[in-house]
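This document opens with one chain alone, in structure tokens, the form predicted on its own.
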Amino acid sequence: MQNATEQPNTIRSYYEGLANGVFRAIACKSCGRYTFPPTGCCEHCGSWNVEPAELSGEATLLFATHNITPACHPRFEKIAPYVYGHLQLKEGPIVQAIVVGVKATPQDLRELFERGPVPAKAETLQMDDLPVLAFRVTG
């Protein structure tokens, strides 16, 4: 296990790659799996063995809904209302996200539920203070 002060920043790194369309994990050296959002160790078996990795940024929308109350913060007030979902990783998380693309109507919502899940793409959105996770359907 490394020192904590010879440990990278992985809050830094993350939002630094959001900022570049990079979405990064960590991988488990241990168990193999992925923790999304990166954080010290391993969401799954606790090892601290990890390593930084790339995620495809592919996923499967499980479940959409809408927020249509105020925005849960000030940086969201300018897209608010907006839909936000569940969405299952390529590499395996299932991490909770703004979606874009979609209106946040029930109609909207119908629709894309009465699809079922659906293919999507990880995007960023760039706000004033710090880029956020979104993803977009594509199928």
Second form
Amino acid sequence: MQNATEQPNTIRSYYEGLANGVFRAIACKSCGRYTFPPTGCCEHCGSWNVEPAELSGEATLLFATHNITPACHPRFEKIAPYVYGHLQLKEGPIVQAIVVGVKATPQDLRELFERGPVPAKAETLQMDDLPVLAFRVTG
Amino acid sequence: MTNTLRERVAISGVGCSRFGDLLETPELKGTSIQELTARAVKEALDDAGVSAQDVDAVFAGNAMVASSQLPGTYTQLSKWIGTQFKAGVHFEAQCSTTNVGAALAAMSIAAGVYDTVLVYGVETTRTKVKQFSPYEREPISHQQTWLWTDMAVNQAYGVPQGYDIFSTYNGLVALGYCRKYGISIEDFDRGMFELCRTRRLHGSMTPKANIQEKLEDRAAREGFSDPYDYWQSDKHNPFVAWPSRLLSLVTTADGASAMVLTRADLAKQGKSEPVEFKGFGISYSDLPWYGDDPTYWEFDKRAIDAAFGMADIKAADIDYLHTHDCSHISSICTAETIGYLEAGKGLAAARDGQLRFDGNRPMSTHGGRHAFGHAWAASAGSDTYEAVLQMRGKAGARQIPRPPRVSVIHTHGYAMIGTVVVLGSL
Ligand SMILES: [Zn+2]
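What would the structure be for the form predicted in complex with the partner chain, rather than the form predicted on its own?
Up next: the whole complex, starting with the chain shown before.
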């Protein structure tokens, strides 16, 4: 029987990072920009000359709405309706993710909308089978 | 990249089935998926005045193979449409499928490889094969439809972490639009009501539409004297992604569409009035589809510029526009990016009736994704079908008073293939 070594897997590494509160990306040595979540090449310039990077998780929440009920994916049935946000990370990438700590009601979402962009911080939301990225408003 | 078609290409025939549900819609109930496709193909071939054996190649589109169970679509359907022994391929560009197929056909004709190409798309988003039956179907749950459909969306990170089409395509875009142009949530809601009313009016005049009931009639049937009260009722029109409501969204459908493309000189000898396929543009993007401004989508802009460059047209030349309106607010943003509507004024144009078939900025005269319905791989073909009917002056009650000479059809193939097609009078 051959001895097969487990190969590096970027997707697995990202979720394993999330489980420990680490937000993994790649940084491009050609153009200097980040690809988040990570792939094997730069999403901006197509360069393969990239290296692993960790992002701060600091972000600005630009807009927040909510998802449909029942959720499109069974993983999120339990928490639907949840708030879903459009954010810009301090390091540049635009991200869409679940927002925790805000109720998915027209009243709460309207109040948030009227405040304009607000600071937010990434955290890990542990679902039954997978840790996922989430953000919490911090200011 | 020269971005040119070296020979002139025409659409010589178009066909489309009724859109609806193979288990319950009149004209569709009990129909097999094979016969559904054949219906659209036969109409297109008859319209072009050719037989299936007159075509050189067949590009067969189907996106959600889990419900159709028809991979190898070209061979499985060949004996149902008469195209045995032709060149062919099964392809998908999700909800842009049929128009991407038209672009592939145009390229193959302009390159001199084929003279005449049949493109068709078939999709069943409401029904699926029942167990192992060759002919019985059963409904698909809402969640199953989206689970299968979202397989076309980022499966590494987007979908596993809570991506939701209604949030991404509707709610966030709506909020971006309101903030950018200083539109109140109340004015937004009223504008979306008027837009839906227009789409439903168009559907009511389209015999092949999924929904043929005007919004006002539906409201009255539910006991509302003011249709805006119906619009605002949580029971009938809940927020699916605040501030976007249910009736601003797609309605799923089973359906099929087809078209015949040929050399322009051959088309002139055909049976029906041909329409020139003047140009196309295609550009795609993975999530996120927009940067800090949810109203501006770079891949759409690139597709628009490529298509307009190939066809040598400007926004001011457009007489009829369809933009992908799976999300009504996104369709307005795209029309504004194209320059057909003034930036920030799209909802006002809807309120003023400008987007109606008899207005000065007609859009989605078949009813669009909401009223005509959405059968993923077949839908772009249904939009082209409508544009061709309008250009021929054959659109019946919803005919644009002065038949368009230049039509532009924009579609979003999930997720996302921005596809723009320019049609012109030959
Ligand atoms: Zn780079």
